[in-house]
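Below you'll find only one chain, the form predicted alone, shown as structure tokens.
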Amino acid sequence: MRKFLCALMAVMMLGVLTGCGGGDKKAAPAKAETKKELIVGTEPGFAPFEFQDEKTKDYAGFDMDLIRAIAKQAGFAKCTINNMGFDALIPALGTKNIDVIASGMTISEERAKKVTFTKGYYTSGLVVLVNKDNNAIKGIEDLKNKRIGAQIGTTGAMQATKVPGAQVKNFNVNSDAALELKNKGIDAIILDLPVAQWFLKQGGSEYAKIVGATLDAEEYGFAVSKDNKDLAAKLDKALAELQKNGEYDKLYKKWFGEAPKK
């Protein structure tokens, strides 16, 4: 009887081992769950691209509307916007605290070493902003040895450092730079053209003006971490679909008063 039980147990054990994947067969890996929430980082002091609505406290602007539309088009159930300093955005991608940057970020070779950019979604350029009564500064060529303000981490700040003899003062947000300009604490600000235009329309024209030509055109892109090219491709696909179905044009006209140039 004992021999029979031992033999039966041996057969059962062999069956268990076979069922557990003995030999060369391997269990199929479980499918990764699709991420349902897109976490976005922005610095909301860059109207009309991103700013906080004074009444609702919601994040508004072209970038905010566009990234929400892209997230929905790409199949995300939720799009969460996080407020942080502009210079903290790229590090936040590296630590996985956010999935994407939507903050009027210019696509540049230097930044592309740290992040993966989507295709450009807006073409901009830099301009010089001065006080209305300043007739000595007519463009960037007149900023030598002058006091220049710019938002920290932006291409405007980078451009300011190239001006010979300039005293560059960085600000966390453009509104702080504008106040310093009004108080004559700086001679000029270098910033993005659409931001300067929006600022003037919102009352800044009472004391400030744009001078000189627009500097080289720059493209804005959304940024994701270097190891998340799949997300960049997904965002690119969604953006292309919005451009094709007319939703992109609708948002562009809402914030800039005209359809984008084709």
The other form holds:
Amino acid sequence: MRKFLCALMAVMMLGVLTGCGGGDKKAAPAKAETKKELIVGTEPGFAPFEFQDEKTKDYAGFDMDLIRAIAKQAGFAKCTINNMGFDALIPALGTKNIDVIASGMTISEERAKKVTFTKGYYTSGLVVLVNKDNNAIKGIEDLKNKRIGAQIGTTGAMQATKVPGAQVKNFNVNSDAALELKNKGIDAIILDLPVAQWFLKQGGSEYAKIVGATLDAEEYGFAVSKDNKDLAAKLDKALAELQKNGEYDKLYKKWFGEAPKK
Ligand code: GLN
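Given the form predicted alone, corresponding form predicted in complex with glutamine (GLN):
What follows is the whole complex; the chain from before opens it.
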């Protein structure tokens, strides 16, 4: 009997050690979720979607507010933001250094071969930015044989490569492209409309302007690893809830000054 009791106690202790450990991934899913951290990757040179506060270095912008709200809504206890180059984001999902990309990333067929996108959360488009004193370029059709700048790995850069005879210069960050435009090292930049508008408002209009029509509509989505479709579903669910309860509209108004078009 004594032996039996000892064995029983040993089994129970083993249970305590393996089954109830705080960080054990096999713990009951509902509980584990509330403890988990969501690791976000972003390239914070894309105001008003993601940028760093000059003083505090905190990540600010529509994407940053939205992904934090989504993480909270989905039950994540912590949301950590990692700063990386735009062209490093998709590889970082592959190596599991991050769980999700929140970086004004356009949902495209090409990218969807490598990642899983959530539902779109913002409608955008590309525009051409030139120097204010440039009256020769009135839109994308005037960019043939010109020097075009764009941020590396973006849809703007892809669009630039389609312009016949154009010399495309890639930049790590949009601010470097803007500087090169100012110095007349390039003739134009192709970039996202809301980011170009924000840049002009923040002082860029001293030397730059948008010309021509907005190119195709693009939809931004959050991206996760292809083998993490569960996470995409969780984020989609949380996004839908925030769209329903008014939180999404509140954030949209905060950053764009108006309610989203429905
Ligand atoms: N929306 C563009 C793209 O996907 C630009 C994104 C960015 O520079 N952050 O590619």
